Every structure is written in C-alpha cells, then in structure tokens.
Partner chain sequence: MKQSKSLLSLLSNNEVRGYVFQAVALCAIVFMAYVAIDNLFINIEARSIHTGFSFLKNRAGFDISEFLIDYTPEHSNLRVFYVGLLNTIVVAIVGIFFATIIGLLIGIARLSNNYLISKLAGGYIELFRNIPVLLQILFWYNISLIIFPHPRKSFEFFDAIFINKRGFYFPKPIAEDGFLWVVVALVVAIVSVIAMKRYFKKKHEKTGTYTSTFLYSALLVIGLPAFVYFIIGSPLHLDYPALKGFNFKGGMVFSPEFTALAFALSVYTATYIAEAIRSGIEAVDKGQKEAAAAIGLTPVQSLKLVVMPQALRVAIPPTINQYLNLTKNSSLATAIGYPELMSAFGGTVLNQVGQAVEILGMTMLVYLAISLTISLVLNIVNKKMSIKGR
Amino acid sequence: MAIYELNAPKKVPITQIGAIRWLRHNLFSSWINAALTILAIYMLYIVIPPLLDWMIISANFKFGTVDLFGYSIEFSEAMATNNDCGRSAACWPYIYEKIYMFTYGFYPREESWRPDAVFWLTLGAFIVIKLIKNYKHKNIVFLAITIMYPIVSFILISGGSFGLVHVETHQWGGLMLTLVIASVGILVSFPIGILLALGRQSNLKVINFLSTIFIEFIRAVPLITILFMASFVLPLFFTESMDFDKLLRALIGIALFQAAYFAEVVRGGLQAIPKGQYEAADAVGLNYVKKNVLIILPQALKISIPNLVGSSISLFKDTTLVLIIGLMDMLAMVNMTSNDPYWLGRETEGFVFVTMVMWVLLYSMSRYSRKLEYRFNTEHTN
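Atomic model of the given sequence only [the form predicted alone]:
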C-alpha cells in the first residue's frame, strides 16, 4: 500500500492548468500587469456597453422590405425616416437608403453590373492563382493575369468600347473608387519601387544619385502636396487641347509617392541579404539581371513582406485624401449623403459604417500577409 502511494502520480494544482494558468501567466503575472489588466477591463466596461446600446440594442433597424438575392424580406411595414429614428441611437435605415452611393458613388445604376463583374473577376483571379500553385506554367499564367486584369477591369468600368456606355471618371465614387485608387497605386508602384531600390544600391553613380534624389524628395513631401501637384501642376506640361483625366493624374501622383516608400522597404530587404549570396551568384556566372531576379530579390521580398503590407495599408487609408482634388471616395460620400434634407445629421452612422468596412478590408490584407509569410517561410518545420 505504501509503495502504491509513493508511485501514484501527483495531482497538478488547478492554478497550473487550463484557463487559470493562462490568466496568471498572461494577465496577472505581476502586480503591474494585474493593475493594467484591471484598468483595461474598466475602460472596456465604460466604452463597450454604451456603444452596443447605440449600435444595436436601441438602434433603429426598420428597413421596410428588402430585396436580397431575389427574395423579398420584410423587416417592418415601412422603412424608418430620419424623424422616426431620433438622436439617441443609430439609424441604420440611413445606411440602407444610401448604400448605393457608399458603394458606387454617382455611377449609373443600370450599369452597376460592370463594377460587380470586376469584383467577381477579382475573386476568380485569386482562386485561379491559388489553384495553379503546382502548375508547370504557373509563372506565365500569373503574368498573364497580372497584365490582363487591369486592362479588362478598366474597359468594364470605364466603357466606351465593345458596346459599353462610357462612364466619366467624375461619376466614379464610393468604395469602388477607393478600391480602384488603392489597387492601382499598389500594383503600379510596386515594380517602380523595386527598380528604385536596385537603383539606389547600384554602383553606377548617376543611377544611384537620381534614385536617391527621387526617393528622398518624395518622402520629404506629404501626399496631399503630391496630389495638388498632380492635379494642378502636371497639366501645365501638356498642351491645352490634351484632356488629362483628373483621376489619372491622381493615380500617377499616388503611384510615384508610394513607389518611394516601397523602394526603401525593398532596400531594407536587400541590405539584409548576406554578402555570400551575392558572391555565390557571381561565382556561378549569373549576370546582373539573373542574379537579382533568381537569387537576391526573392529573398529580399520575402523578408520585406510585413513592411510591404504595412505600406500598402497606409496607402489604402491615405486614399481618403483624394477628396481635396474633387474625387468622391467612400469617406467623402458620408458628408455628401448626410447633407440630404431627408437625412440631415447622420454623419455618425456614416463614419461608423465606413470604419467597419475599412477595418474588414485592412484586416483581411493583414491576415493575407501572414499567410504569405508562412507560405514563403523556408525555415519553419512541419
């Protein structure tokens, strides 16, 4: 009996297992952490209940009859008006009433299928890229998608050919315009940034000097100044008969601005590559282009993924500055729609809605970057 008691396994204290152990190690490991945890809980207690009450509990959800995927869903007998909602809680019927402008701006309703088609093409392109992971000619397919996708998207949204009605860019707006500016800015500025980073690392004095001057000048100037220059100064270099679209001017300014930041991020990745990699590439007889394309850049870009995504997220948020040159993005639509005589004073609901949409998009970008880091990580073990 005594031998059995000596060899019996000891019972682990409850404080060393499960949720209690996690709380002790992560939130109450010291008196400072315990005080900060209690303070954080108190702050959440102050903020969250009133916010939930305003957004959900006391909010107005009387949308009337809503058509969703071909089915009519009746939420209430009639949609609530501005006077019905009051001012003590959120009035979400305002968002439902103005959702088209938040999404498409002044884009013709009968042509809204075109930006919708671009959206589904985007999803299809991502699915195809995921499926061709082990395909023999995946690089050719990926390059074809990269080249053709912007062209097809522009033809669909802008029109003017293939029997499509032309839609002026001043009618573009809302989330559609935000996505266009952000995606074009990122896709165009990325290769330019790589070239600038290589130019700043170049041994050729002229290329190095010009790349450095461009990067340092752009980084020393705020984006709002670049947008003003692109909108008002750039047309001065062209003839009066040449019609230079305002959106195109903004896209050029944003792409050049972001390229300077991408260049510094990529340059940081290039500097992190051991010198032996350069020497090994030279030893096997690779020229400058092959050395960078096959050996150096893949490693540098893998290291730079977190910072590249961070810069992309910053650009996505900076797209709201296009309001100053007369382009109506999603944030600008809040001020415009809240000036409707039937929905005066509903800016708060609009800003909350835009915040939630932007958070979903930017958080998705952040999660996608984590997947890219894991996918290209050659050091993790299965």
Given for the second form:
Amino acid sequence: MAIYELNAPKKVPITQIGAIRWLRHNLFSSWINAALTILAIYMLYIVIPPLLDWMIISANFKFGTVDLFGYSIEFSEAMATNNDCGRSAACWPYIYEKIYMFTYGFYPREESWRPDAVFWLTLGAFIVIKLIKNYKHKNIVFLAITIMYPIVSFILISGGSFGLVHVETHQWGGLMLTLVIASVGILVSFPIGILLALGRQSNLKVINFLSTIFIEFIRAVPLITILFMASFVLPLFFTESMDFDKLLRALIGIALFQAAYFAEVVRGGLQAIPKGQYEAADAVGLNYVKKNVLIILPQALKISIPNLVGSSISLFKDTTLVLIIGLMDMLAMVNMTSNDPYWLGRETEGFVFVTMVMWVLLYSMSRYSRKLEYRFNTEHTN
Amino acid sequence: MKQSKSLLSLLSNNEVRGYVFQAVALCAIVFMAYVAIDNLFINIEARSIHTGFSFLKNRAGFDISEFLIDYTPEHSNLRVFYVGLLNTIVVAIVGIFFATIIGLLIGIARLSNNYLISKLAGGYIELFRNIPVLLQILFWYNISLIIFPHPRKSFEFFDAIFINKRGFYFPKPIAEDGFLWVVVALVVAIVSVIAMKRYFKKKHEKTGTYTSTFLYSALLVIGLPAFVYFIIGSPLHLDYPALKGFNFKGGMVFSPEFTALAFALSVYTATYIAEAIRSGIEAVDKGQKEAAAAIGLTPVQSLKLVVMPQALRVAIPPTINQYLNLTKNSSLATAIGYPELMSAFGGTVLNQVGQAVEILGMTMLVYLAISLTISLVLNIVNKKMSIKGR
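Can you return the structure of this protein in the form predicted in complex with its partner chain rather than the form predicted alone?
After this comes the whole thing, all chains and molecules, with the earlier chain placed first.
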C-alpha cells in the first residue's frame, strides 16, 4: 500500500498576513482607494508638521521655576518675555502667567480657594451620590445634597456672610464663570422645562397654548437676541428699586432659553410613554400631580436622559456667547489678557489654549453622553 | 350651607377644576404682563427713551462696510435693517452651500472602506463639533488678521485674485447688453432637460427600456448657454481688482469678517450634516442593497434608485434643521462686526437709538419668520418623503 504523505502546508503569502494584509485591505484595496490614501497622507502632511512645530517643537516653554504640588521644577533660569518668544511659534509662558485669569478672571487671588472648594464639593457630591446607590435612605441624602449644594456653593463663591469677603459678580470670570453659568443654567431650566413640557402635553387649551407659544418662540430665535433682551429690556420690566446685575440678567436669559429646549426633550420622553400608563394611573385614582410625579415622569425622564445630556452640552457651548454682552468668561479672557502691554499680540496662543480646554471638556461630555445612549438603547439593531 | 357644599364639590370635578386652573393661570399671566408693561412705560419715561417706530426714518449716520443695496450714512435706520437682513441671508446661503458640500464629503468619507479616510473624517467631526462655534469664528478671524499680509504684499494668483488683511479680492463679472440671452438659453436648456427626463421616464415605465440622459443633459445645460454666449460675442467682462494707493479697488471683495464667519459656520455645521448623512446611509437595511444586487441592478443604479431615496428620507430633516441653526448662528457675527442683522441693526442701531424693545422685537420677529419658513419647508419635505402606503 502506497503511503501518501501530506505536503507540508505552504506558508501564507507574505501579502496576506500581518501589517501588509491590513494595509492592502484597508488602504490600497483598489486604485481609487490608494489615491485617497495618498491624498489623506498628503493632507496630514500639510497640517500636522507645521502645527506640531508651532505648538511644541519651536515653541517657547521657558516658564522659569514652576511650583507644582510642592515640588519646584526648573524649566529655565528666568521666565521668557514677550520679546524672547518671537513670532514664529507659540509662546506658552504667556499662558502660564495668565492661567489664573483664564481660570478665575478677576476673582481676588487670596480668595481663589473658594471656587476651588466648590469644585471639590461638586466632585464630592457626585462621589457620595454614586456611593449611596444602595443605601436605604438614599432619597433623603440625595434631596439634602440637591438643596444644600447650590446654597453652599453660592455662599462660598459670592461670599458676604460667614466671614467671607463679598466678591461682586463682575469680578467673576474665566472658566469658573463658564461653569457657573452652565450649571446654574441647567439646574434652573430643568424644572421649568419639565413644567413647560407637561403644559404642552396638557389637555387644558390655555395652558397648552401658552407653553407651545413660549417654547416655539424661544426655539426660533438665536440665543444672542435673548441675551440682548435680558440685558437691555428685562430691567425695564421691573421697578427701579430692583437692581439686576449683569450676570443675573444673563442667567435669566440662558435659563429661559434652555428651558424651552429641555421642554422639547422631555416632551419627546412623554410621548414615548404608552397610553396605558396614563390610563392605569387614572384607574388607580391618582390625581394629576401624583400621576405625573410617581408614574409618568420617572419613565419619561429616564428615556430622555441621553438627549438631556446632549442638550446640556449644547448649553455649555452656548455659554461662550455671554462675552458679547460683556461678561468675562474664558473666551473673553483671551482678548483681555492679550491687551496687556507686556504680552501684546498673543491672541493666537490664547485662542489655542481656550480651544484645547473647551475641546477636552466638551469631548469628554459627548463621550459620556454617547455611553449613556448606548446604555439606554435596548433596541436590537442590525 | 347646602349651596356652598355643592360649590365645593364642583371643584372636585375634573373638568371644572381644569377651567378654574386655566382661568387662574391666565389671570396670573395677564397680571404679570400688565405689571411688566406698566413698569416698562414708567421706566421708558423716566429714562426719556423715545417710543414708536419713527426712529426707522431717522438718519443712520454710521458707515457699514458691506452692503448689497446702496448704503451711505445718510440713509435711514430702516435701510440699515434691510442691509443687515440681506447680509444675514447672504452669509446663510453661502454657509449652507459650503456646509452641505463639506458635510456630504465628510459623511460619505466617514463610511469609506479606507481606514485612513474614515478615521480622518471621524477626527474632523470630533474636532470641530466639540468647539463652540463662537470660539471658531473668533479664532479664524484673528488668525486671518495675523497670517494674511498687508495689501501691498498681497498673496497673488494669476494677477486676478488677491488675498490680504483687508479681504479676498476676486474679479467681478459684469454683464453687458446681450447677457440676458445667455440666461434665457440656460433656462431653456434646463426646461428641456426636465421635459426630456420626463419623456424617458415615461418610456421606461411603459416599455422597460432605460435610457441614460446624463450625457444629453450635461451637453444641453453647458453647451446651449455657451453657444449663445459666443454667438452674441462674449457679453461679459471681468472687472479686475487693482492696487490703488493703500488699498485695492474694483473687483469683488469678501471681507475677513465675512470669510471668517462663513468659514466657521460651514465648518461647524458640516459636522452635524455629516453625521446626519452618515446615519441616513447607515439606516438603510443591508438587505436592501443585497436585494438590489439580486435583481441585477448595477452598483450605481442600486445607490441611485434604492439606497439614496431611503437614506435621504432619514438624512434630510436633520439637515434642514442644521440649516436653521446655521442661520441663527450667523447672528454671532456681532462678535467680529460683520454687519448682518443682529450686528448692524440689533447692535449698532440699538446703541445709537436706545429703543431696545422695538429694535430687538423687530430682530426677533425676523428670525422667527426665517424659522417658520424653514419649518414650513421641512414639513412639506417630510410630507413628500414619508413612506406612501399602498
């Protein structure tokens, strides 16, 4: 009987394994694809090297001696001046010197621990809320935090009581102001938004009409016109004795604006609730308030969470608009600081820095919102 | 006693309670509005601000750098309103045009098999949609002021296009006498293309033979006007920009403000349009493409007849919404001083006249009208696009 030996298996062709296979499949699968790849590489070549050169390679990092968490790191003997930097690359010492302005604006330096404290308080509140998930009285703790947090934060940042020096709102600025406006805007507009959404879903004609008009009007006009309205016209609606400061006016405008958007998001959630839920709530004899608070809203809000986060992100982007009505947010600080005669003409560095900070914040928020969307999406997709 | 009891029990009637509640709410709002408007008049009088719309007829007295209709400081405030409105419309149209093109390209690139292209498109979207649009406008505006040279050292292209700190200068086409005929030819060509398409579509439906009309259409639309143009003797000449003294004269100018605004708006809005297009294409079931291939459609036919109509149904409504957002965002020109409606009328005129209620009211009404128009278009499109049950 003849014995047949199996041929030793041929080696996989080198073009079909590893990096080469990947390249062939993903970048050079056809002539068009190859051309596109080369185009893409060329575009990257045009953009990336000059950018890296400007930002890092030729940039000036002579910060002098930096104090970082108790360690002093020596970057250079002395901090570079505006002239040392030259005009062909970034001058980061300018950012380093103005970082306080970008973060706190004109907030008194010796009081800057107060916004810091609010920041840590916020983190702490989030951690506590996460930790008490399974605690028996978690609702009470949660309620206490939601009520106490804004009060404590306001007392800390604004001062004027408990021996804290009063810091007027026109001294607030920088990233701190951006965060204050965004968080106050979201917290205040959320309940208004829910009420408006319920109003728009209501059978009561008058309520329905008023809510619809409000929502549609606000959504149809740009935020900047509402901010102008809030800063020029709103004070005229009140008697002389009521003196609004600029920040409060902007906050009222932003809260009303955001409420309309939240209302539409919540309405989307309300419409997704099956009719049977309403009928069941009616059948067990719950009144309107109980029906909504106990049955409808918990479900509707849960559905709308991803969109609520998305809408909040838009609001965060929109807070930059307050610079047009003269509030000193982070973006306004760019012009403020580059008007300093010592650092004249460093807007580009300022804009790049603010862009980077904003981008990191917004990108992480949008990642978070996408994670939520994924978590709440229980539909099967193909 | 009995009377009051029955009145109270009336309150537990749902319907009655509804009316009572609405009446109370309406009263509260009317009362608040009354107090607010009363205060408004008191305050306006106390600050001796004028009321009414007579300010519209007054001399504006300030210069506007860009205008489509004639404007001098001698013109009225109403003229400023029109100039601003036209500028808003111009920047919105230009922004929408470029945002759509960039968005289409990026959206399709996002779905490319090519790893690099798809990642680049993804990077573009993540980069530009997560930067506030106002920051982008200010950024490009400042960058353009820094990197572009003085007029005397402009970047030149073919002695016709000049780029400097003052703006982008292009040759301006100026129509002469016979140019109207070229336009007529173009209209005739377009009408006949539509007629031809209809004819061949009917033929296709009747007999099943498909005729590609692309070549003929292209020939007609390009050829006929070109033919007429040359027969009449090129009734169009270009007005070239030229350096006169310290600045350029003649030609078409796009100011740095306009360019930065249009650029930032289109780059920002394009990210949303790209996402809309991508989700539209992804929403088409894989089976649709397979079915199209199974009945023997070519890839181009499958894209044109099966995938695109379904993808567009998902993609167009959010895209139109983005057009509306772009138009609303054009009001951010206030920050860099491009004289559109909000900046010229809601900003400069407001500063001069001080009649905030009237001026802001007018501005808001215009945006309201634009929004309503766009949502009307959206509704029509939605109705047309909705799946027709048979």
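Residue numbers count along the first chain shown, from 1. Note that the structure is predicted; figures quoted are calculated from it, not measured. Here, rigid core means the biggest group of C-alpha atoms that superpose within 1.5 Å across both forms.
K.L.:
Core-aligned, does Ile224 move its Cα 2 Å or more between the two forms?
P.N.:
The answer is no, as the C-alpha of Ile224 shifts between the two forms by less than 2 Å after core alignment.
K.L.:
Does Ser183 move appreciably between the two forms, meaning a CA displacement of 2 Å or more on the superposed rigid core?
P.N.:
Stays below the 2 Å threshold, so no.
K.L.:
Aligning on the rigid core, do we see the C-alpha of Asn26 shift 2 angstroms or more between the two forms?
P.N.:
Shift at Asn26: 2 Å or more after core fit.
K.L.:
How many Å does the Cα of Leu301 travel between the two forms when the structures are matched on their rigid core?
P.N.:
Value for Leu301 between the two forms: 2.5 Å of C-alpha shift.
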